[in-house]
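Quick heads-up: it's one chain on its own, the form predicted on its own, in structure tokens.
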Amino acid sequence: MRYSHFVHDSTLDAMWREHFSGKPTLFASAPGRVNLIGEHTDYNEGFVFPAAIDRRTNALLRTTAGSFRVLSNQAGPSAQFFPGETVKGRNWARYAAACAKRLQDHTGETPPALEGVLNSHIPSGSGLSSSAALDLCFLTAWNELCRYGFTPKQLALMAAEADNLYVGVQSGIMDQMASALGEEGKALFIDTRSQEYWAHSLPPGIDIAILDTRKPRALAASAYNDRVRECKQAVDAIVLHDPAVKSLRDVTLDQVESAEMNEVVRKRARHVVSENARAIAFRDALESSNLPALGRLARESHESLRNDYEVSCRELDAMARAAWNAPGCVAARMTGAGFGGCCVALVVSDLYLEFEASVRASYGMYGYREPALFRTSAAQGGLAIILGNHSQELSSE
């Protein structure tokens, strides 16, 4: 069975032929994700509602007796390392090395080094979680090659641990769970405290649109860490009055308003608490196909991220306004860490072309960088396929 039965990537085939002789033994793939609602709630043990998307990171791989050596079509060659080592610096291989080290922690075995080629269709730096897709691409590959038997959920949690412990990213579990557990045509409502999740079908005749401002998210990393710290400060203030509180997941808006804290911290907490409520309401509206409610909740989410959490920017605000006023728009908001990156919109499929034309025209009036707009769909999570004797030649389609 050829891997192209699942995901066709002719660029990947050509890269293999150019850089390697012989055959790959495995095809691995993992999707990016977009979060429909529930932003900056995951590291507060709250609710999130992402969907894996049909933009993926794909790899052709085989084990090697040498060091890890994979060539990325977008980011160039990996730093070479032996599994069990960490990679310092900014080379993208630090994610693969972190995953290998976390596998070693869990299994007591050192996974084999890999060589091969990598091709990503996920725009880097736009908030669609290309890093989580990279993690899951390699974790699913090692899981299949070594017959570890980890479930997709276990791989997702391992990826988050790898990023936290060995890459130094203070992330929650949303990105990795979406990339590992995505289902075609469905979004995942995730309780990040219990790590339970439920797949919910998207309304028929509705597309997911990605509206990428293409503004680099230069401030996102440092601001993300600031928000994590501010949320902890809010919890510390509320715990003085209610020792049962463990995170902002446990807090009410009345507690936020009555506790003693500075106004910046209060605003951060107000966003998280109200966003958790919006995520639950969004799930209910999705189940009942209440499209007006989806639109209202998404707009309230954007406004809260702009005013209380202060992670939006002029470009994201302009893009959201352009979407709200475009034909066929059901719901739209900024998505991701903020300070650039993307908005997400739910759009009536039959009106998508009119929607996109209207958004381009409206957003273009501001004179910002040319955006990248595309429609996508909810997609399957990470997968790995042993090629072996079932693939006598690479796909030539």
Contents of the next structure:
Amino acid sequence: MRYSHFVHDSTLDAMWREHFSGKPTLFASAPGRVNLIGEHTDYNEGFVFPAAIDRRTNALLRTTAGSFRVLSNQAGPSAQFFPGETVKGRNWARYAAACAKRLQDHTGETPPALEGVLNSHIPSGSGLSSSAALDLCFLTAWNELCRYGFTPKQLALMAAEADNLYVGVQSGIMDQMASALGEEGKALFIDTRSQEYWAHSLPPGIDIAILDTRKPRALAASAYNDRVRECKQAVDAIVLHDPAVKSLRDVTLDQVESAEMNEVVRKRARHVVSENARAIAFRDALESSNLPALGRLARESHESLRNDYEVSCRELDAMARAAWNAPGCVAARMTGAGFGGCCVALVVSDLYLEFEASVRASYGMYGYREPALFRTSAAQGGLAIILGNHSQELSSE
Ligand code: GLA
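The structure above corresponds to the form predicted on its own; please provide the structure of the form predicted together with ligand GLA.
All chains and molecules follow, beginning with the one already shown.
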């Protein structure tokens, strides 16, 4: 397959021509994701329901005998490293280095260094998992170049391990699974305990809208780690009464309300337990095209994240309210880790323009930073294509 049959990224081609002579040997690409429901449940062995989106990170690459050296259109040159080493500091290449190291752990061999160019269409820092897309872009590239034969699911789990072990982020597996396994027109219902997943078609005539507040996600990492710790504390309190409990996945709301625990910890547990039930109900409502139920569940999810989990913010609340009141809105809520970032909405396609205009007008009244609103669709997960010898592989422009 010619990569230009899959995606036409003329910026990427031009970057290659500007910085390299000769030809790339491989095109790799992985998408960002948006989560429809099931928030802060993946590190509690619960249910999540993300979709890969049509905003991708694309790369043209080839192996090199030197150090890893890739130029990103958004984030500049990578830190240079030899696979097997980790990259310290904030350079984006720390994700690629972590993936190379994890591949080495799994295969016993060091993957080759890569050079090339990268163009990301995923806004960074918006909670759309641009970092999972980076992971999957490089992992699929190495998997194809070295013929390791890992499945997309194995690559997703490896990416999550790489982030946890070598980048030092305590995330679950949702983002990497979505970026690796996404399917066109479908969202993935994932049981993060068994790591099984099921692709569900989105109802016809419904679009996904991303409503990015563009509020920088300050303190998100430390607050995220606090939530992970609080969830563990809730499990420790409940396990005293029920030794079979392994995670909040196993817990009922009655147990949350009756066990002795600090009130903040109780609120966190209440969110996770109720959110798991909402994720299942949302999947069922999607299957039966019960649009009112989708709307109610998304709203309850947002309110639970705001009141019990306390990961929303004024901007996300204003955006969700603006969406709930807009024409064509089927369901809307904050999405991702929170503290800024985006809301997601399901919107009747025929009313999309009215929806967007109404959200822009109502949100505009608060005087926050100008938001970025865009329509997206559920897209295919990560892929890598070995490029043929013909010079037409790069688009002529
Ligand atoms: C971040 C993490 C995910 C998940 C969400 C919250 O995106 O990377 O694993 O925990 O937050 O649902």
